[in-house]
Amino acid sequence: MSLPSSAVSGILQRLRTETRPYHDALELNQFNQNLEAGTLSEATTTHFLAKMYGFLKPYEDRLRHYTLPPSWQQEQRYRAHLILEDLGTDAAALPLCPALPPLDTLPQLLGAMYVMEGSTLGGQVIARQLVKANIPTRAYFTGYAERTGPMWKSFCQQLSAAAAPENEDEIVQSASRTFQHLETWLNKA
């Protein structure tokens, strides 16, 4: 999904550039390695989804403490329930990540949202790989389905509008920490 050149400047460019090492490290998890090698299995997919739920659920619980303007489409951005549907399990059966990055300020929340909303784009790539591997497509990986691109674009516009010189560093630091915490959680046995 390409964005207008004005939307790519400023905070979005900083986020892409400054979080790249953490994003790359995150992609070194076993699930992504199996995905790239073409050795993805149902068991690996299930394990990955369970781990994602363990991070996503506490993140979404924290997100619910904020009341964002309606233009953020906050209620539509919750996706942890999709993992429960995909796994056909009860939430109590899945461990939760005990160490989220701080989400005490709006800039910290925006940095974390950048990571989690960006995962909807990556999820669509994964969904296509699941089809190739003859593994049933999972609702979590389809993001917002045909609305994924527009929802991402809307988020980027909202983020760009909310960013200001005095809070950009905090947004970038939060995104970096979110990538780091997620990478640690996914790679923990």
Ligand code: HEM
Contents of the next structure:
Amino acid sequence: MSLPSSAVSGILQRLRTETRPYHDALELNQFNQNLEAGTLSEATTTHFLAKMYGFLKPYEDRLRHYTLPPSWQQEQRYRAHLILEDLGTDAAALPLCPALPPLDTLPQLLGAMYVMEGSTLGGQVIARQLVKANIPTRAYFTGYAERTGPMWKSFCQQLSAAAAPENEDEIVQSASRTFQHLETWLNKA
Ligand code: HEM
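Coords for the form predicted together with the ligand, given the form predicted alone:
Complete assembly follows, chain above in first position.
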């Protein structure tokens, strides 16, 4: 007997629960602290965007090594170029994170994708905070805009379908590592 619905929630539930401490750790970032305190400045926002680019760009370069089926909407999920638009800068001017987690297998890639796609949800919150703080809205945070919810839902469906008992651990481990590498890059590097 197959139990598709519990299998669907299984990987997402595990990812959410097991990576939550890392999501929380990200919030110790200067940008997030200013966000919460309502004291965001343009300078902090610009610095955060530059750092995000440094992680997103090498991640997307790895993603380009894979050709996922059209249902993953892979082409629509590249967002590093939005940061270049926001900063009005040349890619060459921004430092890239030298230490990405290993993304050599599909399960490893999917774990990282979970983290980077999930960040679009926080982006929506940030976009609203920027408006409140009278800081110009940035394309990166707006991201998929009104398609954010559907894009996330659709990603979750694809991920659930791709997950299986034999690759779940690898997906979750890669998501945890991705959060940790991102946190190190944003907060400590
Ligand atoms: C670059 C940093 C961030 C990354 C990589 C990230 C990643 C994620 C991920 C993977 C999820 C999906 C969790 C799930 O499975 O439901 C998520 C959800 C979310 N994140 Fe973040 N996040 C980041 C920053 C933020 C920030 C700064 C905020 C707050 C302003 C935030 C607020 C949220 C919210 C509201 C959700 C949705 C929770 C829900 O619907 O249950 N995130 N984020």
